[in-house]
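This document starts with one chain, in the form predicted alone, laid out as structure tokens.
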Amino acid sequence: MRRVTVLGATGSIGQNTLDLIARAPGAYRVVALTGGRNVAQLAADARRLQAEIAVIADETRLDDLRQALDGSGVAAAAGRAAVIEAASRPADWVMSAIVGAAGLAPGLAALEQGATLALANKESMVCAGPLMLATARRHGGTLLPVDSEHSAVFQALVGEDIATVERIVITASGGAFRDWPLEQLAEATPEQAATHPNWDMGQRITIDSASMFNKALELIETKEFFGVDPARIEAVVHPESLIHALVGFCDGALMAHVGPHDMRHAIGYALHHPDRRPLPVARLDLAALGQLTFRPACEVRWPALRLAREVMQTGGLAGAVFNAAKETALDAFIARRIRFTEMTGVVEAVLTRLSAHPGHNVDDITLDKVVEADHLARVTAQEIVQSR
């Protein structure tokens, strides 16, 4: 039975995580689940699958877990600190989906255990590749992708050479504004942006989605997470969102990944690694669909693209900084503090009036140095943001 642990099993993408556990009840036994602020589905789920510790990380709503608990045997904690220490909870495999830069202490706890990490939270990557990748190496850990996007990457290059690799596609539906006139994006607003025309996610990465800046992220995630030169990364606008990304070789061939859109694909491909297990996801019927589109991703339209190429070719500490400006920025746009088209301003400008702290551009990514650079890159957002 294998011991398998959710971080932030109360969004999305742990939703669908635990909808394939409770599929196959004998196969697993769940160490730990946490969730952000949602108590009521954090216990319930801890309840059915008779977790060992549910953790909220909310520390005002402990007293509220531990009553919703009550009788269970399950076990309740709260803050930071809790959720890392679930993280950390000897484990054969771990989802790490909770959203931001909150969930790279816990995935990097949870490699520390020489565990499985299935990554859905991109900005692990973007903020510290190569300190996910080393801790993977020093501890035994195994690090998967998650993201539909780099899963489909993943697949295609099973048993290839990634020197083989000339380039690689990542594509984007376009959000929710993809065919908004240019001119009307400044005046869109969050309930807009939240409503995507394909996937089913959460409001914030819904929004990442439309101003593009998800697939900034993934495009830096396709760098640290595969080792390919930025110049080698693509992406590629495909409003039905049925291939997911291309991987195109030295004789000319492109592998592409296509499949509904469905998490559970791309989770249960992790979760079930190295072996294909029957999953319940649609299966396409190519005839219906009829036809495949494909249109350039604007960078005028799109200028986050941009500022990932940017901070692609800096490398260091410049992955943090994004991130993090990126977040401060999506705050101010739901809080209606600045318009839609203002995030990516917002960003790039912290973006260079950091690019000369000092420490800025580093070889030897730590946790602490990545910490201080996210606080560092939030605290100047925000003055921008004010000043604006």
Second form
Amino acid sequence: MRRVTVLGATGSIGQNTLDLIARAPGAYRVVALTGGRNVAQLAADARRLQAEIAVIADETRLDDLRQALDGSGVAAAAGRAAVIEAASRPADWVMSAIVGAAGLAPGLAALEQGATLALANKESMVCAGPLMLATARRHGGTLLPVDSEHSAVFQALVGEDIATVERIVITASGGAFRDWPLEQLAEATPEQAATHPNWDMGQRITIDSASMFNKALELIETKEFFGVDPARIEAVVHPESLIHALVGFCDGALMAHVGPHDMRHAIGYALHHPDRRPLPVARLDLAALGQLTFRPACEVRWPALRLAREVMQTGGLAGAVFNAAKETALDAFIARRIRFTEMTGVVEAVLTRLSAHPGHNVDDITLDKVVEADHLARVTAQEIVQSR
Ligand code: NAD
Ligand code: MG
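To test you: the structure above is the form predicted alone. What is the structure of the form predicted together with nicotinamide-adenine-dinucleotide (NAD)?
All chains and molecules follow, beginning with the one already shown.
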């Protein structure tokens, strides 16, 4: 039986992961499930899947969790340190599906115990790509992408020599405002931004799709994961979202990964890797689809893409600063303190202010340095938001 742990089990990726695990009773032993605040969901899943331990990140909810698990035999714990402890329990496969920079330390803890880490938490690669790869190497852990674009690239690269890759193209749905007139974007509300034209995801990543901060993170994630020159990485808008990514080779061939938008494909690929197993995802009827369309990923409409290029050029801790500034700007937008179109300005101002910070252009990225850069970027972003 494979021992599995799901970090961020109560979220959108976490629930899809549990769906796949629950379909194969007897194949998996669930070690730990963690959630942020949703005690009822966490406890119900931990009972149903007979997890060893359930951990809620919000410390104030420990009593609630204990009550909800009473008599189940599932251990309960709470707090940030407990989430990291859960991640470091021996397991063969760990899903990293906490949202934001909070996912970094638990993911590292899982890699340190030599697990295969299925990485949905793209922020880990954006903030600390070299550290993630080095930790996996040092402890014999394996890192597999779960972000659909990166899973697509990973699959297109099986059996190929990375040196023959000419370009990597990741696709973007364009999010909620892809067809809005530019001048209306300043009036966009959080509710409008959180409505995705193609699928259901967590609130934050859905708003990040509308602003393309999500795609900006994914460009950086592509650079870190596959180690390719940023000049070879492109984004294109593909409203149907059926091609997830394409890899172009030196002979001109372009290998596309085409599939329905169901995250259980990328999750399942990582769960069964290196094998392929049947997955409960819809099969595409190409003739019924008729056509697939593409548009340029315009950097005037989506200036976050331009910032991603700057971050990739700068390297060091720029990714950690970018992500933390973005998370703070997103909070401010959700709280209606800044406009949708102001988020990029806040992030750019933070990048500019901290660009000369000593110690930020380092090659040896450590968790402590990331935590410090993350904190400084959040404080700086708050100041900038307040001064507006
Ligand atoms: P979500 O908001 O639905 O779920 C996030 C999970 O993290 C929840 O279990 C939540 O309780 C937990 N959490 C939140 N803050 C936490 C904290 N401080 N400490 C511990 N746990 C915390 O998000 P999601 O859409 O499932 O996304 C998870 C990750 O996967 C993100 O990094 C996202 O970018 C990435 N991702 C998501 C999708 C998707 O389709 N949803 C696709 C690709 C990548
Ligand atoms: Mg993605």
